[in-house]
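Given as structure tokens, the chain that follows is alone and in the form predicted alone.
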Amino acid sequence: MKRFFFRASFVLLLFVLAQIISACEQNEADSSNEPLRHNTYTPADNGTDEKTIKIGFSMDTLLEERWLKDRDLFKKAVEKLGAEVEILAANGDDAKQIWQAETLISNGIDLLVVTPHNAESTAAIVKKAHSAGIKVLSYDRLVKNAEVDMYVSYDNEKVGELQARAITSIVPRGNYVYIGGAETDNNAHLLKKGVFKVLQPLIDKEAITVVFDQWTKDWMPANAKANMEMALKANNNQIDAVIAANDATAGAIIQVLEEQGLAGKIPVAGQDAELAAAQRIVAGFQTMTVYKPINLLAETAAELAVKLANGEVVTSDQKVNNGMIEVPSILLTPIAVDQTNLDKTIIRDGFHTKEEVYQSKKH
């Protein structure tokens, strides 16, 4: 009997020792770098783990003053809405812009904003974005022949109308020169359409004659300068008015007029309300510009971009045909600016300071 109890106690002792050893081995495994289980710690939902929206902005160029403003104001507006933005600029290189857009798409953006250099070739960007499930918003310039989700700009046809009305009110008769923007830019076509909407009735009445009409390749001032030189030479300097597609080209045109002793004698219209243009208006070398408050454009585009990225439905009563579809559009109203209202528009809005505009009459 004693032998039986001894054997039973011995077996029980072995069992207990086995359990202790197993527990020790388990503890050693738990403290090692190799997890025993694939459990993941999930923090409590405190509202801070929501995904941050990321916007990609593919810009044509940053070589002009106004586009630097667009970049900075858009970035500020997007970040104010709690989103992030990555911005790349191609500086007039079509292939580079497409490559940059592809880079933005591969970087995991939630929405792509595009200011196209070439309205036609950037249709490929829209297609690539949609293939990745990403919507596309056209900023300031419309992408042609593509299923763009939204277009935000100023009414560019109206811009052209404002330019032509300002100049024809000063020069109702005479020889006109029209120097447009880049032929590849849809905005340049809209501007020209607006200009000739006003000019055509006067052309039909033979009150004015357009003696020179040319595009400016890539919007480059050097090309506008060459155009103006040709216009003067072809017409023996008998030019009465010039309408330029923007302030940068207007500046180059006025430089040519200065060389011929004609600066300030021939009315010149531009657009964009660049600082140099405002200074030329004060000095009397440029007749007018068209002010398109970029802060309003940037803030409107940022708000729409974040909404679209969040999957919200955005609708608009305005539509613009891009050759493929009627694109839902927001078209803001531009403002004609000359010496009479410069202080009440671009200076009052803080677009340029009074000190900047009036510091010099040098053009």
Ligand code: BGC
Second form
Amino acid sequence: MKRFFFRASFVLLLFVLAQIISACEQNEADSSNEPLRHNTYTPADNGTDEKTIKIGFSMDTLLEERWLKDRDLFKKAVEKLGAEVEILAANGDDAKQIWQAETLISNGIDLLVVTPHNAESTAAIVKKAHSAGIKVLSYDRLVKNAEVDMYVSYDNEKVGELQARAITSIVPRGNYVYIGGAETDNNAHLLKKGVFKVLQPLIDKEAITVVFDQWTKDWMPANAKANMEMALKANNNQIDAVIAANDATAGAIIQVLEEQGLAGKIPVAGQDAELAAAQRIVAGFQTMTVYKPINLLAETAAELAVKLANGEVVTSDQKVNNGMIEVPSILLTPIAVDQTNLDKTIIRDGFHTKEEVYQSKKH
Ligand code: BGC
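Taking the form predicted alone as the starting point, write out the structure of the form predicted in complex with the ligand.
What follows is the whole complex; the chain from before opens it.
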């Protein structure tokens, strides 16, 4: 009997021990599951955080039609690459652009894209970004005298050349008016360089005379209008051709010509392929524009921005001197557009629809 009790209590003891061991194993399994579960959804726990890249885009203005395209296409391209973007526009105010860039930096961006209003004063933005460990990509317009990491634009000197070639082929002799862009924008200088590269040999031959040559403060059409009124007045309306730095200013210039009964009689060049300009080309009021497919610019810049933000090495075959360094650059090719190729350029690309362009609106 004693033996029976001894055996029974031994079996009981074994059973209890087995229960305890199994409970422990279960506990162990549970606790070892914990970090595993965490690892699968918060990699931050093991220090390999793959957080979403955030790009900041500091724009000068949204005034011209093109900048709305730039904003929307850049956002779309960045998001397609799995990154996010915060965009602020300064409405042509230098101080505002600097504090907006500071805001983007303190909002935790990984890379800053800048389209400067003022090529020189935005150098301060590059310094601030760099001291926060953030690289800077100059978009369309170059930031001068700063250690910009990358520059993506169209070949702006070529834009000027295309304008001048188109106009001189129609008006090889006569009085020319040059109405430039904003002096504070590096692009305005490049455009002018391109224009005068073509005009200079004709000036030297005394075939053409540049009777008026002015910048347009802040690219404002109202300032271009005032310039054109002055040009006509100073030359008793004896003007044979006008080269305007963009379509928005060309629109204002053509208005002045219209008031003088001269619209459609004097060739005018612009750039940007704005819808109103395409319509003026169809109506015969503007001779040509220069088309810069914004999707290419936005997509190229977005791709480079995300790569730079990820710390990847990006290569470029061109360099542009910004007064301080040779900036690695990508310069896309602009396209001259007149009545003969509207359809196979901007319309074919869907930049504007055929219906919009051919509605025969003048301004
Ligand atoms: C751009 C033009 C634009 C102008 C005014 C320039 O820097 O290259 O496309 O029309 O700025 O915004």
